[in-house]
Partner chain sequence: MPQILVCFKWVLDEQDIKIRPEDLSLDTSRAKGKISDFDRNALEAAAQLVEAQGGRVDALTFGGPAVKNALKDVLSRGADQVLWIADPLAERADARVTAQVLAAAIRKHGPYDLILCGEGSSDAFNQQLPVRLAALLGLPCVSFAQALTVAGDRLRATRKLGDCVEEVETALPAVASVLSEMNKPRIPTLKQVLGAAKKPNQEVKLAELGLTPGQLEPRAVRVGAKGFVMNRKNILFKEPDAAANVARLAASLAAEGMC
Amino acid sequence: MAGIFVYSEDLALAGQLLTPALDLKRSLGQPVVALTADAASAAALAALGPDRVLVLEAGPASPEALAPALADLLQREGAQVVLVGGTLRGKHVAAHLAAVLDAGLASDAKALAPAEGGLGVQRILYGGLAVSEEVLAYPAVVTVQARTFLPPPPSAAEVAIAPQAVLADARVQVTRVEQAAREGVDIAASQRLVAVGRGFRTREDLDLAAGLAGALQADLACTRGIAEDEHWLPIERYIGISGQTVKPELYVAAGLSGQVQHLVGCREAKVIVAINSDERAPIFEAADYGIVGDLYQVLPLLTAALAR
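Please provide the structure of this chain alone, in the form predicted in complex with its partner chain.
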């Protein structure tokens, strides 16, 4: 009775979770079991090297509604490590599993390795100001955000795919679902971003940033203030602790000061460029290259220089 279990309703993320799971298998010597509620994804998961794939059969049900059934299953199986994809739905599921398993839970873990007394993880603290090292007693539940790990290489091993009937929790009823308007852009997947902050005086002025984005073939992103307070850009475009986390090749921050809660969402970018009139703005500490200057002057010049 043991095992390392992975679950995400997002197939790509479920695949990525198998990388730390297979790592832990090497040190803990326990089998890796991939859980999915989507029978169509079972073969794709099986090809990434778990020991088993369990297909949860509950009919149409949200991941949250499956959480109690998943918790029962994990208890029966004696799960030692449960890795859940850190989407919002996944975080709900993981918290429910941790409550039922009476386990510790670390959200958005960056590194996982066995440690003295349990499973060691790293995660952020104080909005990104610090990195905390934590040890979770077994059984341990961990959520991991998308793109934290690459998926493992395909494996040719024969993997058992087994159905598992489960009952969904019907207490919360979904009465309507509206797919979020995506405008064709998923900034989490963008390779180049131009991010704007309160240095822009009006919504129309964002055209300056849009121009630069055009020259760089980048997408526009923003701070929480621009999305939540000013409503100048959709909420889906804001970068930060409760917004998007991105890992682009290039991140150009214009007119934003670089609060730690924003930086935590973009600091894994390959190259960070900052444009700000205040030389003491924290964004410059986070930047590879910076121009101290008025964005109203700098952005048109930079756009013209790059368009050439």
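None of these values were measured; they are calculated from a predicted model. Positions refer to the first chain, counted from 1. By rigid core we mean the largest C-alpha set that fits within 1.5 Å across both forms. Compared with the form predicted alone:
- After superposing the rigid core, the C-alpha of Asp229 moves by 2 Å or more between these two forms.
- After superposing the rigid core, the C-alpha of Glu204 moves by 2 Å or more between these two forms.
In place of the form predicted in complex with its partner chain, output the structure of the form predicted alone.
Single chain only below; no partners, no other molecules.
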């Protein structure tokens, strides 16, 4: 039976994948099946409206170890579209699935729709400078990054949750799980961010941005140079093409030029406010509001105004 399948080891992302999957269901007339290796996540996924949830029973296994079993299952089920969460591990799984299914693979899709000859996929290329439109013949495997789509609204429909025994690849075993040490907050989940760049002269000057962030109840973020070159902020706060991708309600860019490598990580913010003394800085082309001025004067004024 043909179908549209979604899989991610990240529950929140798996839920987000159901939004494009349900849209495709309306066009293709095929059922949506959510796959999870976490039995505790099955009910949460079922509440978002797929037709079925299959719980992969393989014992403790990494997503990579599940890839061969997933490929076998998808072949037997006749999957036409497979949406995989675009995490590092998810992309590993997606590549394996595409190879076994002899399917086309598109990564980091922004939009999906049926097209003549297969599945139409839109992707952002060259750090946001171009949009690629591709058509993948069925079956098609596509990865989607977190927060590309919002999860669908809860559904009251009854959804079958069924166990699915699978055999994990014994060559890949989970021997220990250890939480990675992180400094500070998860900025990917922040709704307000104040991002800093090389316009700040010293590390101590970041207190100006921290003051504004406090007044806005926002978190601090930064460019790659501030995190990797200056080491003024943890690398987890670095936004850009090889750093974090964020989608906050408010993004205040202070003292950063707005190179495309940075903008690709924040371009989907709802409102971007730029503060820069160079009126020709690229950040102003992406900003909704801009202040041309010295951040050493502007930030204290803004912080004081917000405090009143």
